[in-house]
Amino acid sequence: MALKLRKLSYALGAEVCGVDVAMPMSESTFGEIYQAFLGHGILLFRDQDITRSQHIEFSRRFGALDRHETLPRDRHPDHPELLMVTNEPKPDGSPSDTKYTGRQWHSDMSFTTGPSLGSLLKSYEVPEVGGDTLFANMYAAYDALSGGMKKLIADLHGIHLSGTRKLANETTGIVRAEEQKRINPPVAQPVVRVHPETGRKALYIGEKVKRFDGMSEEESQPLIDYLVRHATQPEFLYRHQWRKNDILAWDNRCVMHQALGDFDETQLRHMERTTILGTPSGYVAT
């Protein structure tokens, strides 16, 4: 039976209709998927009521798992697999450390020289309204640019930075900034990705990087915030309104996202991600 897809939007994104990741799958329904994933970029499936090991055989369909080590306070004590987004409180009542993941557009782990193929994101508790997704489509972004923007940016490296994000208190982000730059030094990326299975070429850029490798911040700046205005046009992009149980895998290579903050925080919004290893890709910067 051939695979049932129904487009998200324009831009990007298929939702795949009546499958169960939980259930045996066939290694070629698993590759329609895959095509499919490589084709739109998003891929969505709704109602899966999995539990966390389920969630994480069906992520390793689509390639090595990571285990967090750049983020060890992030990922589930019992599951390094899993990365916790959520805005619950700890149990002291303090902020959760990942209450504001995601609130810059960026890709998945750009920060290394490892930066992700895919992720795998799991809803499991949404907020009444709001708490909704952004996702940008790096290939048209590229292809829309000038020839004479390509040619100026094709041997170009930006500079991502990790723990550059809004952090739940002030005390918590003087110790996570000083862990992480520990942790992840700065990884210079192409500004221009060639992905390693379609060999199209994508924007690879965001909020993460502050420089371009051999310029000063103040020479970069204003190109850095053309390039992303460009790539975040509403023609370029998809917005996915969460619901409980929701998957949505998207690949990194060629997709940028943003998690936004427009839902009333005290109520909880709880998700879990895997996230796929990729290809080496980048330097660490000096």
Ligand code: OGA
Contents of the next structure:
Amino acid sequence: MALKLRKLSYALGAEVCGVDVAMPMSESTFGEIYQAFLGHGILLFRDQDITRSQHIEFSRRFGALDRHETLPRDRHPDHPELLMVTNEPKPDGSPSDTKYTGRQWHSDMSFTTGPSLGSLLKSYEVPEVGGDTLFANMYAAYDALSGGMKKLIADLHGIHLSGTRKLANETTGIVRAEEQKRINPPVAQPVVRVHPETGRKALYIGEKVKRFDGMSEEESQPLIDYLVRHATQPEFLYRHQWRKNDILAWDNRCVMHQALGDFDETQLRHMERTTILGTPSGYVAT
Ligand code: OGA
Ligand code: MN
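Now that the form predicted alone has been shown, please provide the structure of the form predicted in complex with this ligand.
Next comes the full complex, and the chain you just saw is listed first.
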């Protein structure tokens, strides 16, 4: 079967048309989907009115799933393979722990030595307008750097911290951030990461990076800021406008993303994510 693909933006992403991910799918069809995933960095599947188990089963085709032990507060109570990203208040009326998930440029699980291969986020409830997610093509960002800058960053490692959200939940945010820091010590990741499957170089940076290994924060911050600004120029981006029952799959090894807070917070936004385990990368920074 030839997949029907529609590009989502100049920089990255493709919609896979006419596929119901809950239907039985041959190895060869999934192989085409996986090749498209490697080639486009993001795949969108619209109108996937499927169950949680079906979301999990389809995700497993990409690889073994994270059970989110490093993010214990954010897991679905019955399905540890699902990470909740929701602004729905808790049953006791207190604000959700994951209300501000992803509100900074990042790549999922970069703060661990087993950062994620990819993530599949499904939308259940979306606000009337906004609540968009921005994605950046980090191959393109790397390729566009000058030879001098490529040389300068070739051997740098960025120290990624967990629990660094700019916005914190009013009541549990601080406790959560402290907990996150305890569970996840700082991890150094190469700033230039060779994609284990395509062999291409991609920038691996973001707003969880606080400094470079062997350098002070003061020395590092200007270059971190530059690299994030460089990588997030409009021509490297795709902005996803969610509809209910979208599944968006992205490759964390060559794409970074950010949740935008461009919506009315009194409206419900509820998403659930599976996280595909990746190959080892980086080291615990001491
Ligand atoms: C995530 C994430 C972005 C969003 O699920 O990993 O960063 O827009 N979510 O909800
Ligand atoms: Mn994320």
